[in-house]
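A lone chain, given as structure tokens: the form predicted alone.
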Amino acid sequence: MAKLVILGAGIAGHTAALHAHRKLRGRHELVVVTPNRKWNWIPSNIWVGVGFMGVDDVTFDLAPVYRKLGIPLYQARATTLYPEGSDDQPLPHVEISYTDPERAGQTEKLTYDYLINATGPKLNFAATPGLGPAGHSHSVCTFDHAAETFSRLEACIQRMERGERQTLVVGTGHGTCTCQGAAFEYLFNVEYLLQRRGVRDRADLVWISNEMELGDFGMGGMHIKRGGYITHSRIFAESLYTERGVRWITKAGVKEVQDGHFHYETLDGQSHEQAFDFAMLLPPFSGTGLSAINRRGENITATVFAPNGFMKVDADYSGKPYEQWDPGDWPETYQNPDYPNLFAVGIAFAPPHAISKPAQSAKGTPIFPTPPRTGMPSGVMARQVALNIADLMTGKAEQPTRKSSMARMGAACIASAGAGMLRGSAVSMTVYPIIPDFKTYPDTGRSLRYTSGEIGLAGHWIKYLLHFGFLYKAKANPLWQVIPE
């Protein structure tokens, strides 16, 4: 009997576990390791951050789901990989440190035949001095961060209700952040809430981002064909920001956050300061800190992981200049090139390069988005990897046969722009492919037929219904598998 260990039970890891269990049930062993007791539907955290939903609406306990499925669940953090085994344990294994209260701090070594790294990101607030809940800004990256952020936002709104004017800043808190879409959603949900509470006229809303221009979203923007005209997402975004009265700062990297103001640098090398009464600034991501040791006890972390801490997979990491980037640089099977029984999915895999064009300021500071790879792409690649490993474990294949390159993958995204059941709105977008392919689509990099964008109330309702659909799926309720990633 072979053994599959999955590190992480977020969107990618949990999806992989569900599909692996469906294929391996009773024939091979499946184990899941996660430091968190609760599963969190992260896309809805932005609604927790404006009070539209509570923590219990976006989370549930993982243990009952895994008991129902018969999958051993270890509440622990993976610390060290031994892909060649070690002197005291010759089989490949991973060392874990328990995080559940009963065994906190205890360690154990779990052997594996195959391993999926779905550990997600470390929220690297330390990259910017003063950034984050422990500093002077707020976050919606986790459900508890989002709940605290709403309490601080509510205090600002109450001051506005008493007649005070407030400056609210939303965006990215470092020059190399990703997830601009989540910040975009939070910005416009805040704007909608201020309107609903009748204090919009007392708020100055400011957007700050490391994007080259509005509508980039970390994927170089996109072109949409509407009414016979081809329009870039920059025009679409600028129209929305102007309509909602939001001032924007782009090509900017936040350098330090202090109480009531922060300093940022722009691509021209100039330094600026922005005052605020409330700031929700997303952090950059890095790997979770997994290290790797070979059979001789030598540290091989730099072999298995990229410098940012994410695991290397079947991608081109040669560091080619931007002009030579190609869709073929992106991974297809998410298999580690040195240890073929190791895989990484979701944010845990190291992208070969950015999607947006890289840039640095006149002082040499990198200011451009790192690649988004959350949500739908994470789920799709996790499913394909889980099915590939199931085939390997059951003898149906000798190597991965299913591929899920982001260069040949489409994605659908619904970005909330106001959580109101009657007057809310959301931007509904599709993009194909995620990674621009200028050889196939010379003018735009993407198919105009399968790339689209609309905003309206219908989008909000779809996002709201999808929230419940994905929670239903994640709980492994009957027919969960018919709900797509």
Contents of the next structure:
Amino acid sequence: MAKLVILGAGIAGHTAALHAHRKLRGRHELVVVTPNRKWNWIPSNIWVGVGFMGVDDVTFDLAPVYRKLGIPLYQARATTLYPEGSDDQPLPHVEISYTDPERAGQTEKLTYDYLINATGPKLNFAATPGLGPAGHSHSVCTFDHAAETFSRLEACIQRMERGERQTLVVGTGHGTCTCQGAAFEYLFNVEYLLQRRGVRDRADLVWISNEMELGDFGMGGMHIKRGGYITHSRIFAESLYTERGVRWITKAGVKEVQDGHFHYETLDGQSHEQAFDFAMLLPPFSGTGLSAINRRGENITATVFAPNGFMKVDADYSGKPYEQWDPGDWPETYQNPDYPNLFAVGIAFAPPHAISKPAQSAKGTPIFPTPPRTGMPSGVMARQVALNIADLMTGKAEQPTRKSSMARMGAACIASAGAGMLRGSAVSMTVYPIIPDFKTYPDTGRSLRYTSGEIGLAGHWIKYLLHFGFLYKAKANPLWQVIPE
Amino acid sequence: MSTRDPYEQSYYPPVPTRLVRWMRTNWLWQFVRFLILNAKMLRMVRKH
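Provide the structure of the form predicted together with its partner chain, given the form predicted alone shown above.
Every component of the complex follows; first up is the chain already shown.
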């Protein structure tokens, strides 16, 4: 009986666990390690941040689901990988440190035959002094951050109701952030809430981002056919920001957040200051800090992981310049090149490079989005990796056979622009492929047939239905597998 | 939208007409879009 250990039970890790369980049930051992007690449907955190939903609406306890499935669940944080084993344990293993209150701080070594790293990101607030809930800005990256952010927003709205004018800033809190889409959603949900509360005219809304232009979303934006033209998403984004009265600052990297104002640098090397009464600024991501040790006790973290802490997989990490980027640079099987029984999915795998063209300020500060790899792509690659490993464990294959490169994968994304069943809206986008392929699509890098975007109430209905659909699936309720990733 | 401030950010982008904004929240039209958008997303799912 072989053993698969999955590190992380977020969207990628939990999806991998469900599919691996479906394939391996009873025949091989499956173990899941996660530092969190709850599963969180992260795309709905923006609705917690505006009070449309509560924390209980976007989370559930993992333990009962794993009990139902019969999968051992360790509430612990993985700290060190021993892919070659160690003197006291010759089998490959991972050291974990319990976060379960009953065993907090205790450590244990878990052996494995195969391991999926789906640990997600570390929210690297420390990259920008003063950034984050422990500093002077807010976040919607976790459900508790989002709940706290809503309480601060509510206080801000109450000041506006008393007649005060407020400046609200939403965006990215560092020059190399990703997930601009989440900040975009939060911005327009705040704007919608202010309208509903009748205080919109007392708010100055400001967007700040490390994108070159609006509508980039960390993937160079996208071109779609509309009204007889092939038009870039920048035009549609600028239209929406203008319609909703939001001022925007792009090409900006926040350098330091202080009480009531922050400093930022723009690509031209100029330094600026922006005052705020409320700021929701996303942090950059890094790996969770897993280290790796070989059989001789040597630290091989730099071999297994990229400098940003994400795990190396079957991608091209040669650091080639933008002009030489190729869709083939992106991983297909998410298998570590040095240790074939190690895999990384979701945010935990190290992308070979950005998707948006990199840029540095005149002072040398990198100011460009790092590539998004959350949501639908994250779930799809987790499923494919889990099925590949199941085939390896059951002897159906000797190598991973399913490939799920983001260069041959599409994504459907619903970006909420106001949470209301009758008056709300969302931007509905489909993109194919996620990584531009200028060999196949020489003009825009993507298929104009499969790449689309529009805004309307229907998008909100879909996002709302997806919320319940994915929670149903994550709870492993009957027929969960018919709901796609 | 105001064009009182020429050459500012909000001066240039296209903005939707009242009809377009009404269509964005018209339940009947949005139900049709709902069906079409779901079909588009399912088409994307099938490509994986």
